[in-house]
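Single chain ahead, written as structure tokens, the form predicted alone.
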Amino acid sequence: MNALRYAQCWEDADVLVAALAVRPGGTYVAIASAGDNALAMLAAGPARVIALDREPAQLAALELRVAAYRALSHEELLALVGSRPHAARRKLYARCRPLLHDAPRAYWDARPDAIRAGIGSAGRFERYLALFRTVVLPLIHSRETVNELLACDDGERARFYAERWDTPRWRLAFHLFFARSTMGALGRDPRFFAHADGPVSQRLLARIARSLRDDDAGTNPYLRWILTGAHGDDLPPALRAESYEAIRANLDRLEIRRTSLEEFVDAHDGPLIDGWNLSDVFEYVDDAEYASLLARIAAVSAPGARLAYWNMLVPRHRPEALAPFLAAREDLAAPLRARDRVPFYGDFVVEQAR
């Protein structure tokens, strides 16, 4: 089975369950990646909600976390995941395994260190943000100055990045470890890249900088993981008290599929679907593919039905050609773009089904 990519959805579940208004009763899509943000869809209550991934690794992390929430307590998840320090994840780990398909049990078996450090810091992109965070921060800031920026309110927060924050060696430090050649070698494949212009690092400094003197970081469970490896007392959505039971009752209403997206859409003869998680699938194909994954989505798609994507690096917009059947919706997707609290993305687009 290949490397896990992401042991983590790195997407603001708040700001896609939203922007889907997922419903009762309806049939939804999602790119399954870890699997948090098919299950924060769960807790909404939709009649089903269908996750992708062509990847293994991926759906391996996705049935474990299904597998903990039918074993575990909710406070137990949150050990497993790594939100929460535990002396004994094997442990809990041995009390899911027998809930696991043979892959995903083989998987998950061959990576004892894996489970003992917690799941959610088992991709390639979190130990790439592990290093970061290890190595090249303490080169830069202290543990002290790291939790005052936490502990800063909205007064101080952009005082305190500009004079104590902000530095030189920080900028340069930065630039360096997210440049395109130095994440495609240790953070995410090289050909996620293909068709990104410009200087990566440049970019992600700017909203790297604009969350940490604009958000309130010790409150964001992203902004905390990167700074921290933990999530704080504020957690995504899946993780918290509140969404646990409602996940764990409608657990058997997600269907997990090994496909790709166009695959998926190409063979998909059932219902028609009411809405689309599509995470930032579309950065990885060219102009064209994306305008023709695009027209056949809005062909199994209920009317009214909402597509919702990011953009890291690629600018994607519906193509004009489309709105006959597709019709951009920057009213919804604007002022969830402004509370997103992942800071990766430079835009969030929310489309809907004529």
Ligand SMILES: C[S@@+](CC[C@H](N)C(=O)[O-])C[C@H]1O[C@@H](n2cnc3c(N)ncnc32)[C@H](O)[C@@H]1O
Given for the second form:
Amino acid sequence: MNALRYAQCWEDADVLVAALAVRPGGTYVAIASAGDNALAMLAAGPARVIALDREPAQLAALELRVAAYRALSHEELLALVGSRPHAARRKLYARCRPLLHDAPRAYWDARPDAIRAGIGSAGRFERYLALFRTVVLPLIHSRETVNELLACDDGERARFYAERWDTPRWRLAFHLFFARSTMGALGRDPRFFAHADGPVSQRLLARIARSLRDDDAGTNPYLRWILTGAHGDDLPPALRAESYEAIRANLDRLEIRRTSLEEFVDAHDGPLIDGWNLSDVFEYVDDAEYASLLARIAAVSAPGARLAYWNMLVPRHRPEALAPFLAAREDLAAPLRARDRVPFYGDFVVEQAR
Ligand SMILES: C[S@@+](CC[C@H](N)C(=O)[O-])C[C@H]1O[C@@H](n2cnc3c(N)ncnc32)[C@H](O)[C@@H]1O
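Output the form predicted in complex with the named molecule next; the form predicted alone has already been displayed.
Zooming out: every chain and molecule, the one shown earlier first.
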């Protein structure tokens, strides 16, 4: 089994669930990734969430989360993920282990260090962020400066960013560390950049800068993890106390499938799908494959079904030729994009089957 790429989804599930208007009785499809956003969709009580991924390690991450919801208390779940410090995560894993299928159990048995560190740190992408936090960031800003940023209130944040944070050293280190080549070598699969034009670090720096300047890093769980390696009191949706019972109660409605999205839509002959969490998968394929896949998704969508997806580096919106099948819902996407708290994306797209 390939090693895990993503131990967290790094896509804002509040925005996602609002965009899809997940409703009781509906059937939804989610790209699994690490599973947190498929689980967030479950909290709304749909009849079925089909979580699919072509990478078995991603499904192992989701299976362990599912087992953790079943076997652990809410506080223990947060400890296993790494949202909170904990000295004995392997004991928590031991309670989840009997609930795992053979392949995910073998995957996690072979990775005691990942369990010890918290399963939310266990992906290649999270290790890359950890390298930034533990090696690069201390060369730029002291722990006190990071804590001051986290404690800034709305009135002082922009000034703090301009005067204390946005130094030439910050910009240089960021450009070097988040360059396409560094990121491809250490963090994100180089194939994921295949359709991205132009320099990467400039765009990412502009997004992170906007986020650090305009958003409250202290209450933004994604920024807080990037800067401190754990969540604070504010958590991503699937990990919130109010979601825990709802997700737990609905776990039987989650179906985990190892398949590509392409194979899934081509083989699907069940009920039409009411909504799609498509992560940013369209960036990995060229224009023609994107248009073809979108058309095939529309063909197995119920009337009114919504599709939600992100663009990180490659612009993707349904081509005009698909307008008879899919409506652009910029009216829904624009306000959600404005409150997206994950600082990596250039766009959030919502489309609706006619
Ligand atoms: C699209 S990636 C995105 C992660 C993050 N947003 C980023 O851009 O770095 C999330 C997941 O999608 C899965 N994936 C990508 N393309 C897929 C496809 N065509 N079918 C099924 N899963 C796919 C990957 O294996 C991964 O687990």
